[in-house]
Each structure stands twice: as structure tokens, then as C-alpha cells.
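Here you get one chain, nothing else, as C-alpha cells; it is the form predicted on its own.
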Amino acid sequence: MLLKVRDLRVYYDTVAGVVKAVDGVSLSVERGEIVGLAGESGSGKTTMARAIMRLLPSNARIVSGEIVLDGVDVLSLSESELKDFRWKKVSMVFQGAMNALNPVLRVGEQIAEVLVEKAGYDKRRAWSRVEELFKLVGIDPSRTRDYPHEFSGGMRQRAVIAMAIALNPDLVIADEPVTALDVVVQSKILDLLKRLRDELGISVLLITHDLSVIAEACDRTAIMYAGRIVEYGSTEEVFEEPLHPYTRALISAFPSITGERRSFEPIKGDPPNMLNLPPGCAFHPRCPKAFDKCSKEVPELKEVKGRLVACHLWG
């Protein structure tokens, strides 16, 4: 197992109060594998992305939990130590990745920086990895030399990506890779996260509310809801068989280009309020089939049918 999180949790110090975007999560990544974090804003995806970098503002602390990767206590590591751990071991494509780039430096100077930077590369050797990264995310290796504005956005994205995986990380996390794309596009990055994938043994956590880019990249998915996990299994169970309602809510009120035509059923509510969570099931309020026991307890992740399910249905 490459990643393994157990019982994470992360808290906001606000002047409202506390909040507690991240509460309880565990979840693992296997070498070679693309795992999806799906949820309405607001669940904790980017909070949970931003604990296992080490990359949390100056007003969250992580209270609990384990992380480690490949056999490194993430939580232990020092500053300088962190410095190696970043890049080398782990890399993130930050969100609105496409506006990450310097304006005024040139994408393959922005690159090799990295290089340069992070693993002691001289300058020659630095522009030629550059070259070989541009290729291998698919674009024209004399493009190196061009500014962002001279990119699609498209390029852009792929430079970011060619720029995560640098130093051949073992895990790339992916927060929002293809919001801002168009469809044609989208399909385009994931199949070079998948390509990567194969040929470099490159390990995705890939975060995202867009449930058809996890159903076309992903070989497990997990559903957060409210900082907690509420299923977590194959992509293809948990999409063909929904266990946990706001599973089957999210995909029932996406649309299908495949199946029946029908109307949509959008979730009925609002996501809940994170320094005022409801007792109980945070989701209760919104679920067609919650039960008096949903207002008053907090339903366990455990296993149901080969998968990780948080719901009291199922006790």
C-alpha cells in the first residue's frame, strides 16, 4: 500500500467558532492505482489533499490521525525534511492549476526551477528534462521557450502536470484538474493521468464533485460528506449498486447520455452548515430514507457488501 490515512481529522479555528472539515477520515491508495474523492463543496476534499502535502493555512491543525506514505510518517516530518517529501514523494495540481503559472516567466524556466531547485540539476541537464516532459504530457517540446498566455488552457494544464511529475513522484494529487475545460479537453488530461499512470506506476488521488471524471479515470472512489467518508469502494459497484443515499442522490441527479432518458432529481436541501453540524447523521435532513436513529447517532464506516458504507440502513 502506498497511502495510508486513518483517522484524520482536521479543524478550521474561525472567529465563528470550530470547524471541523475533516473528521475521521481513513482511506488508502495502492501503488498504481487512481482513486477519486467526490462530494458537494464544502466535504473536506481539499482539506484532506492539503493535510497529506503538509499544506494547511496557518488556522487549521490537524488534531488527530495517521498519514503515511510509503512507509514515511507524513505527520513527523520536520520542515527541511518536508522540502525533500514535497516533489519528490508527493506533488499536487492544485486547483484553478490553469492560473498557477508565472505570466512573466517562460513555462519550461518555471519547470526547470524545480529541477534546478528541488534535485540539483545544472541548467543544460535541467531545459533537457524539460524537453522530455513536454513530450511525455504530449506537447511540442519546442514550445518550452513560449509564455503561459501562449498556451490553451488545455497546455497549460498538462504543463502543470508535466511540472508535478518532475521528480517522478510516487503520488500526484489532483484537486480539480479539469473544472475549467471543456468535455472534449477534460477527456483528453484524463487519459494522460491514466497513461501516466501505466507507464510510470505514477499513483492519482484525484478530487473532484464531477462524478462522470470519476466514473471515466478512477479504479475506487470515495463519497465525503460533511468531513467524513460515506462509502468508499470499486468505481464500478459504487456506481452500478449506490449504497449510502447521498451516493445514490449525486448520481441520480447527474445526467446520463447512455441510460433512460429522465428528469433529474436534484438533493433536496443545502449542504449543512460546518460549524453547526446536525446531531446524527450530518445527512439526515436531506435523506428520503432516514429514520428516527439518523438524528441521533453517528453512523460507523463498515463494510457491506465488499465495500465501506456509513449508514445505519445497513446495521
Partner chain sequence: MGFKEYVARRLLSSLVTFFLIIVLNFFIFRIMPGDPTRTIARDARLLPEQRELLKKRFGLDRPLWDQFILYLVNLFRGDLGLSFQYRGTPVVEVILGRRMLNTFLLMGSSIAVALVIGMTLGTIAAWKRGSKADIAAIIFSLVTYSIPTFWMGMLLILVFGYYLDWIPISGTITTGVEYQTFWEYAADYLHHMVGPMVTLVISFIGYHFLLMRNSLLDVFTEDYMLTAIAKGLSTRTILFKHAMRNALLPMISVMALEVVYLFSGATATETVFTWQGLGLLIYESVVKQDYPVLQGIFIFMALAVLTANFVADVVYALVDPRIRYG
Second form
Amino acid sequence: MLLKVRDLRVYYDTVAGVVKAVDGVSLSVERGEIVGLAGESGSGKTTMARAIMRLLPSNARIVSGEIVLDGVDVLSLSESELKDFRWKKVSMVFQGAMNALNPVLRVGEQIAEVLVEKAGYDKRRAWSRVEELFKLVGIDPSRTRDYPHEFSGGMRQRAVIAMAIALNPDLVIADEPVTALDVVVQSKILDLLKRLRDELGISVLLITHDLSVIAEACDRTAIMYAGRIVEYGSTEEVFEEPLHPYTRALISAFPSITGERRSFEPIKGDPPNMLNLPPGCAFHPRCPKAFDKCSKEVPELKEVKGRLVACHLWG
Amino acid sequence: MGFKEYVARRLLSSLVTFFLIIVLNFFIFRIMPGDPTRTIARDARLLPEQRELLKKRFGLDRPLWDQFILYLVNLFRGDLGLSFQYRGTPVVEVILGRRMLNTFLLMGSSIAVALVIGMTLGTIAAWKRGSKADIAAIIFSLVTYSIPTFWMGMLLILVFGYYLDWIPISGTITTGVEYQTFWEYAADYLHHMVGPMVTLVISFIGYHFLLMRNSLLDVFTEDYMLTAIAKGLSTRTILFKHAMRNALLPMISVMALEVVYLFSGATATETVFTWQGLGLLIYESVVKQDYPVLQGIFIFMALAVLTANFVADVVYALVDPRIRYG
Amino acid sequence: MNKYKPLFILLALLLIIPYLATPLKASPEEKELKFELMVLSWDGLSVTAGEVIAEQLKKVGIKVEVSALDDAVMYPRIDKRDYDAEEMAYGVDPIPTYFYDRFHSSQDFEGGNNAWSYHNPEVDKLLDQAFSTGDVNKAKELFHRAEALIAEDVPYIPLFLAKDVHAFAKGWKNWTVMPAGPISPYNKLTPIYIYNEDGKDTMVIRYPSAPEPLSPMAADNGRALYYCSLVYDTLIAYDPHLKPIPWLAKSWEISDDGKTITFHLREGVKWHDGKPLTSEDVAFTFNYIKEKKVTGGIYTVHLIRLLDSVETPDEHTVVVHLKSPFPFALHVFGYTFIVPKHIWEKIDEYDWPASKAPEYAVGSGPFKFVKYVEGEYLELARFDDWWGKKPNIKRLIIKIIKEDESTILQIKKGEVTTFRYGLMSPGLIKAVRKDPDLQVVEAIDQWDYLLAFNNKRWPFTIKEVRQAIAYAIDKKEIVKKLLDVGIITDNYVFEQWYGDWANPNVPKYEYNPEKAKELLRKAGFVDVDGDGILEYAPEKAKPTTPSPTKTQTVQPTTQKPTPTPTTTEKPSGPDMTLVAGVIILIIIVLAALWYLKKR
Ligand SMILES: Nc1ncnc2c1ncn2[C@@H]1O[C@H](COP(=O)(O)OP(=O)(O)OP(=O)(O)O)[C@@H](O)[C@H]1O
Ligand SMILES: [Mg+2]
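Please show me the structure of the same protein in the form predicted together with its partner chain, now that we have looked at it in the form predicted on its own.
Next comes the full complex, and the chain you just saw is listed first.
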């Protein structure tokens, strides 16, 4: 097992109160697999990802939990150890890659600098490595000296991925890597991720709110709701037979997942107020199958039919 | 639109602006209350014929329209008229002599030093925002920014000029000295510049510090900064390569504006140290209603500001690859 | 743009309001005995004296509003006679021509020196006679008579002559004190006789700003004139009592009709470039001034007016023919900077820039021009071929230092010897007087402070009011408040400057507040409403023991007083303005409400 997150809780202190963005998440990722993390906007996906990289904003605090990556206890790393850990062990493709590149630096330079600073490359070798990486992700290697604004959105996304794999990390966290790209480019990027996984053996934690992306690329899928994992299992199974009512609602909310038509049903009710979560199961006010217990007890994540589900229905 | 075309267009608009300023510059001083002849011929005892000759000497006997045409013609011949307070001295000679050089050297070096120190401190403070060092630096810059330079200068004079005898009290050179070499002269000049320069640097640092700090804090919220941190780069690279370059962009326009100081000088500091520069000249010209000199200085200032803005725009376009010209 | 239109309208209305509102507070107190007193904001003496005067006048029931103004505001108002009263310094020089300029009615034009609009035909006649005679004794007598009349009229109140307070660095000795102090354009003696006990041979004199113009024909300020007095000779010079003494001219005669002056020049005098100085140069100088209508120099205005022709019977004799006699003609021609013909005959514009000085600045005085570093210093060297006593110092440097405080520090360090102008700030004077490292010299200065009235404006149209104010002012207290930097004077012609030209028997207004009150009552002023400020109410002022009853208050406006203000400005019309103001206010409020609602 490459990554193991256990009972992670990350809270934000805000003037309005405490936001429990991640509230008791456990998750594991195997070597060479692509795990999807899906959920509504605000469910805590990005917070989770940034916690793994120890990149949380200053008003966030890790209340409890454990993150172990390749045997390293991430939460106990010192500042200088962190510098070494980041990007070598785990790298990240940030949400909104458009802005993830520094506008005043050449794209190649932004990749070369990690090679020089963290892998001891000299300048010349670093730049030729950048060209290789460009080839690998499918960008014309002659464009390493362009500025970010001279790239198209898809190219930028590829460049960011090239940057993420530059140091051959064990895990790449891709936060919404394809959002805002058109469908053709989307699937090209996803193919690229799959190919990289196959060729380089890296694991990918793919974060998205778009289930079609998950369906296309992920081996396993975790569904997140209000800071908790509500269902985690192989992608096929989760899509075939969603066990949690939220997963089901989510899947039916998408007009098209694998191409075939399904009935389109938006999720009823409003997304939860993260400042003031409902008691018991956070989903119960919107759940068609909710009963007494749901508003009283928080359901545990339990193994059901070979996957993990947190729902009293499967109590 | 190509870069060249962009530059050409900016150049043209600068020229048009300059011409407008030239015209305005003429009329503003005529609209202002007070008869200019009174400033050159204030003495009530002057005989009428003396008065007439004086007016003629300064071209004030002609109708306004003639004066304007003459002003334009002379301007393009590099003649800005005669100073009132330095009777008979051409304005160009008054402005472009030592005074211009004095102000350029003093302001140029003070701004440069303040810029470097202020920006470095600002970068560090932004990185460690909320720390004791940050708060101390903010207090320091607010205090130095608000201390009157006049008072500051007087203090320096008293302590370092009088009691400790480290710096000269006034002037740009020692009186009555024959210099053997240029270096001797330069050393004497620089020695005299220490006082005013320290005063100005102290008063400028705060501004640059706060500006840089704010600009950086803005930059820190950008996604690419998160990327840089996630990449595990060294603090130096993060700060000075990723953050500072972006934070410098707004500073370019600030620097372009500061070019005005090169012409306006710093009246208070120049006064305390008798550093005969353009700031002092402007002040004295206002007091003595020497409007030919004021007119001249304004033209130079306008020219400087326009040039600086033009250069800033071009530099901006060069430094920030995102800027599409047009 | 449209969105903000109401805002603009509102702003515009707000700007208009003050204009409409001003007349609102006009009418009721119109006849109160009060006036605005302008003082010069940057002159500490003027401001302090003004405040003391206001307090003193309040004690006799006169309300004074002191406004400290910058000269850019104050001078134009004086020039246009648009003021009630003002108090500041005026300047004098060794000949009292100002006596004519300040009191002759012909000088009451815009910008003219009769700033108080004083008109007295008798005085005019006396002044006309005094200034057109060559007979000095007759002129003096006429002066005395005129001064007596003026003092009786009190067009302004002379307060005090400022003291020239100078500090010298330690070790310097033997300066000459005379009116205007040890360092002035009239003092040619100090730079020659001063020396340093420790053998320093360079004297450094501080100037507060540049010495330009360096041309003796354009020199029109004290700094330039002082420089010229060092480099250029004059035919006569002044002794410590401002009596003419031989200089370039070893003697002179004035004809009985006062229309011819003959100067006998010293022999063997050389210019700084080695050429001999002859009567030709002197004649050339006078003619040049007249021809070019030169504005610089000390008495050039009179020279241009008076000069008829110059003769040079021989190399050392100059005969000047005047158009009309003038009691001070000797000074006019005698104290003119003589320039070399061989240089100036090529100079077309007499106001040449300082950069020409190395070529043009050739004089015959005790010091010669060495160099001028723009804005920094002006270096002079002793002229060893000078005809007179060799100066003790070898170099004289004029150094520009803006700040008085820095100057004092440099004098204490010995870097600077002294300064051109006397100190003006009472605080600094106090500090300097106490400083053991400095030698302080005090002399009478050329600035006379006076309290001037606009004689055309009520209440100063009433002579008794002017006299009452003269009695109500305690000059001793003023000078004391000014730390003793003034010398009290009651004269209009100063004995300290002009000796027996001053009338020793002018009416003096010794401090006497009771007399002041009495005079005001006689003039028709009583405190009608009991607020301590007098009002003009002649009917009530008449009885010797008045008992002002508040029940039957007579409107002062109903009965026009004899000396009415000639320019009654404020229309006491009904409150149309008030109504208009209220309406506009309502409109503004409505507009504001409407605007806020729209948002
Ligand atoms: N810096 C912060 N301070 C306070 N609250 C925050 C902060 N960052 C995120 N949050 C809150 O934490 C919760 C989780 O945010 P997070 O960014 O992890 O969501 P997400 O699942 O990534 O959503 P999206 O799909 O929109 O990116 C949200 O309610 C958000 O408002
Ligand atoms: Mg997110």
C-alpha cells in the first residue's frame, strides 16, 4: 500500500465558526492505481489533497489522523524534510492549471528549476529532460521556451502534468485536472494519465466532481460528502450498483456517464452548510431513504459487498 | 498588433500630450492672479520709462497671442526665456546647470537605495507576515514615513554634523577649495551628499517597504505561488524568483512616477542641507513668482514623466509576457 | 455617467452656498468699532506685535481681528488699498527719500508707497519744496514742518526700528557698526578693517540665497548690492553715522544753486584688470545708467531723473549737471557703483547672467571677483593694487546657507564668520545672545515696523480714532514681548538714521488709555450694547456722564454719521438671501434623499 490516510480531520478556523472540511476520512491508495475522489463542490476534496502534501492554508489545522506515504509519516515531517518530500514523493496538479503556472517565467524554466534544485541536474541536462517530458505528455518540445499565456488550455494542463511527473514521484494528486477543458481534450489528458500510470508505475489520486471523468479513468472510486467518505470501492461496482443513496443520487444526476442514456434526476435539497452540519448522517435531510437513526447517529464506514459504505441502510 | 506598432502609437500619444502640456503651461501662468510685471518691477519708485523697458526685456509688452507664438518658437529653439529672480539669466541655464545635476544625483541615488532596501525588507516581511520582525518593520516604516524630513535632517545635522563632525552641515562642496583631481572633487561631493541622502533614504524606505509588502501579499494568494511551494523549492527561489518578479510589475509604474522626483527634488531636504537642487529652485521660484523658471521646470517635468511612462509601458510589455500590446 | 449626475449637481450647489450665505451675517453690527489687522505670517516680529496690539486695543473697546497672511496675499491687498489696517516692516536707506514716497499724495496709486492713502495738501507742498531744493538746511526745516503735520494726522503709527542682531565667530575683531549693521551695502568699512586674532585670512559671509544678479547695474536686492559694494568703488562712502566720506573722490563741491556737483578723483586708481580708472569711466557710468534706464544699484532712479549732463574737464575731475536741485544729490551720484568703460561699452544688456561674471566682473574695489560656483559660494580675493588701506583679510567668501540654525552651527564651528542679514527670529536671537561661543553685535536695522491705517476707510477716516489708537498702544510692552529686538520710535523720520533731519519735537503719543477712550467718546463712540466693544452712536456719546439705556436704542444706520465710510459695501437689504439659502438647502436635502433612494 502506497498511501494510507486514517481518520483524518482538518478544520478551518473562520470568523463565522469552524469549518469541518475533512472530518474523519480514511482512504488508501495502492501502487500503480488511479483512485478517483468525487463529491460535490465544498465537500473537502481539495482540503484532503492539500493535507497530504502538507500545503494547508494557515487557518487550517489538522485535528487528528495519520497520513503514511510509502512508510513515511507525513504529519511528523519537519519543514526541511518537507521540502525534500514534496514533489519527490508526491506532486500535485492543481485545480485550475491555468493559474498554476507563473506567468512571468517560461514554462520550461518552471519545470527545469525543480530538476536543478531537487534532483541535482545541471541546466543543460535539465532543459533536455524538459523536452523529453514535453514529448512524453504530448507537447511539441520546441515550445519549452514559451510563456504560459502562449499555451492553450490543454497544453497548459499537459505542461502541468509534465511538471508533476518530472521527479518521478510515487503519487500524483490531480485536483480537477480536466475541468474547463473540452471533452476531446479531456479524454486525451485522461488517456495520458493512464498511460503514465502504465509506463511509469505512478499512482494517481484523481479529484473531480465530474463522474464521467472517474468512470473513464479510475480503478477505484471514493465518494465524499460533507468531509466524509461515504462509499469507496472499485469503479465498476460503484457505478454498477451504488450502495449509498448519495452515490446513487450523484450518478443519476449525471445525464451521461458511459455514453448510454439514463434518467436525469438532480439531487434534491441544498448542499450542506459546512459551518453547521446536520446531526447524524450529514446527508439525511436530502436522503429519500432516511429514517430515525439517520438524524441521530453518524454512520461508520463499513465493509459491505466488498467495498466500504457509510450508511445506516447497510447497518 | 506588433510590438513596433505599439511603441509607435504610444510615442505618438506621448507627443500629443506633451504638446497639450506646453500649451497649458503657457496659459496657466497667465491666468494666475497677479501681474507678472509687478514681480520684476515691484519697486513703486521705478520711472514709467524704466517699467516699459523692463516689460520689453521680458517680452511682456506684446499682446498675449504674440507672446504665445514667441513662447512656442523659442521653446523649439531651446529657449525658455529669462529668469526673473536671476535677472537676465536664461531659464535653461538656471535649470540645466548644477541644480539639475545636484537633484539628479541626490534623488537618483536616494530612490535607488531606498528601493533596494525597502523592497528587500518588504519581501522578507511579507514572507514572515505577522511575525515580530514584520510588525517591527511596519512600525519602523510608518514612523519614518511620517517624520518630517525637515526635522530628520536637522537632527542629523546637529548630531553628525555638529557634535560628531562626521558630515558637512550644508552645501554640495567645500567652499573655496581648488581640487587637484576629479576624484578629489567627487569624494568631497559625495561626503556632502551623505546627510541629505540618509535623510531621504530613511523617508523613502517606508513607502517602498509597504508597497512591496502589499504587492507581495497579493502575489502570495496566486495559485502559481502554491505550486512553487508544493514543488518544495527553496525559500529564496520562491521569494525572489517566483514572487518578487510578479510583485515588481506594479512597482514599475510606481518607479515611473518617481521619476518626477528627479525634477521636483525634495524641497525640505534640499533646504535643510542647502543642497541647491530643483526642489529648492521650485520653492524659491514660487516665493519670488519667477514664473519663467517654473514654466521651464514644468516642461522638463512633463517631459520626464511622459518619457518615464512611455519607458515603463515598454518595459512592462517586455517584463510581463502576458501583456498584449493594444 | 448619468448615474452620477445628481451627485454633481449636489456638489455644484454646495459650492454655491457659501457665496449666498456670506451676506447673511452682515448688517446688525455694522457700526461696531472693529477692523481687520493684516500681519505678515512669516515674520515673527510682525505677528507677535500684531497680537499685542489687538490685546491693547481691546482694552479701550476696539475689536481687532488679526489675520496673518502670506506676502503673496498681503502685498496685493496693500497695493490695491483693499485693507483696514496692516502692521509690518518697511525699509529705509541712508537718504530719507521714503519720506516723500510715503506721504506725498502723488504716491497714492496702485502699488505706490503711500499705501495709507494719506492726502494733506499742506504736506504735499512742504515735501515738494523739500525735495526740490539744493539747500540742505532749508530742506531739513521743511522736513521738520512736514513731519509735525504728519505726526498730528497719524496716517500710520511708527512702532519701532528692528535691531540688526549679528553673530561673529570667535577670534574675529574690529568690525564697524553703523545703521543696518556691520554687514550691509552701506558699510564699506567692516570688510577692510576686520581681522582674525588666530591669523585666519578668509572671511566667510553667509547668504540665505543666491547673490545674483552680479551685474552692478541690475543688482536690486541687498545680497547683490553687498557683493557689488565689495567689488566696485563709489565716489563717496559712509562713515559710521552715515555721513559721506571721501572714497574714489577725494573731495567735491556743490554749487550754490545745487545744480552742479564737481567730484575730484583720487589719482593712480586701477581697475582689477590693471587699466587706470579715469573721469571718463565715471562719466560713462552715469550716462550708461541714464541711457539704459538701469534698474539696479542704490539710487539709480533718482540719477536717471536728475542727470542732465556730465563733463570731464580732465582725467580726475567729473562735473555733474543736474536738471533740478535735490538735497541728496551728493549721495545719488556719490554712491553709484562705478564701472569700467572699456568693458561696459561692449555690454548691451546690463542684466547679464552670472556666467558672464568672469569676463565682466571688473571693478576697482578692495576685493576682486575670483569665481562663482552656482548656488554654492562666491569667492573674492583682496585686490592688492587697491588705492586705500589694504584689507586685513586675503579672501572673502560668500557662502549660501538656507537655514539660520545651520548657519549658527557653522559659525560656532568657525567655518563661517558671520551673515549678511540680521537674525529675524526672536527665539534664535535669544539663544544667540546667551551663547558663549558667539560674539553678538546689535545695531539699528533698516526695517521700521509700523501700524498702518487705510485712511480712506471708516473708521480711520476719523482722525480722533487714529489718534486714540496711537494713545492706546503701549510700544514698550510690544518691544518687551519681542525680546527687545526693536528700538521704539515716535518719529516718521528716524533720528538714528538721519540725525537732525528728524524733528525732535513731533507730537508724541505717550501711552494713555484714558485719553484714548476720551478721544473715542468725542468722536462719537460708546458701548451701546455693553459687550465691551464700542459702537458709533454720536447722540449717546455727547453727554459727559452717559447712561446708555438699552430700551431706546437708536439704529446707527438711520442717522448717517458725518464721516461715513465712502464705500458702504454691505447691502442691509431684507433677508432675501436668507430665504434663498433656506430654499437651496431644502433642495439639496431633497436631492440627497432622492439620490439615496435611487441607489
Ligand atoms: N482557507 C479556507 N478557510 C476557510 N474555509 C475554507 C478554506 N478553504 C476551504 N474552505 C472550506 O472548506 C470546505 C471544503 O473546501 P474544499 O476546497 O476542500 O472543497 P472541494 O471539495 O475541493 O470543492 P471544489 O470541488 O469546489 O473544489 C468548503 O466548505 C470551503 O468553503
Ligand atoms: Mg477543490
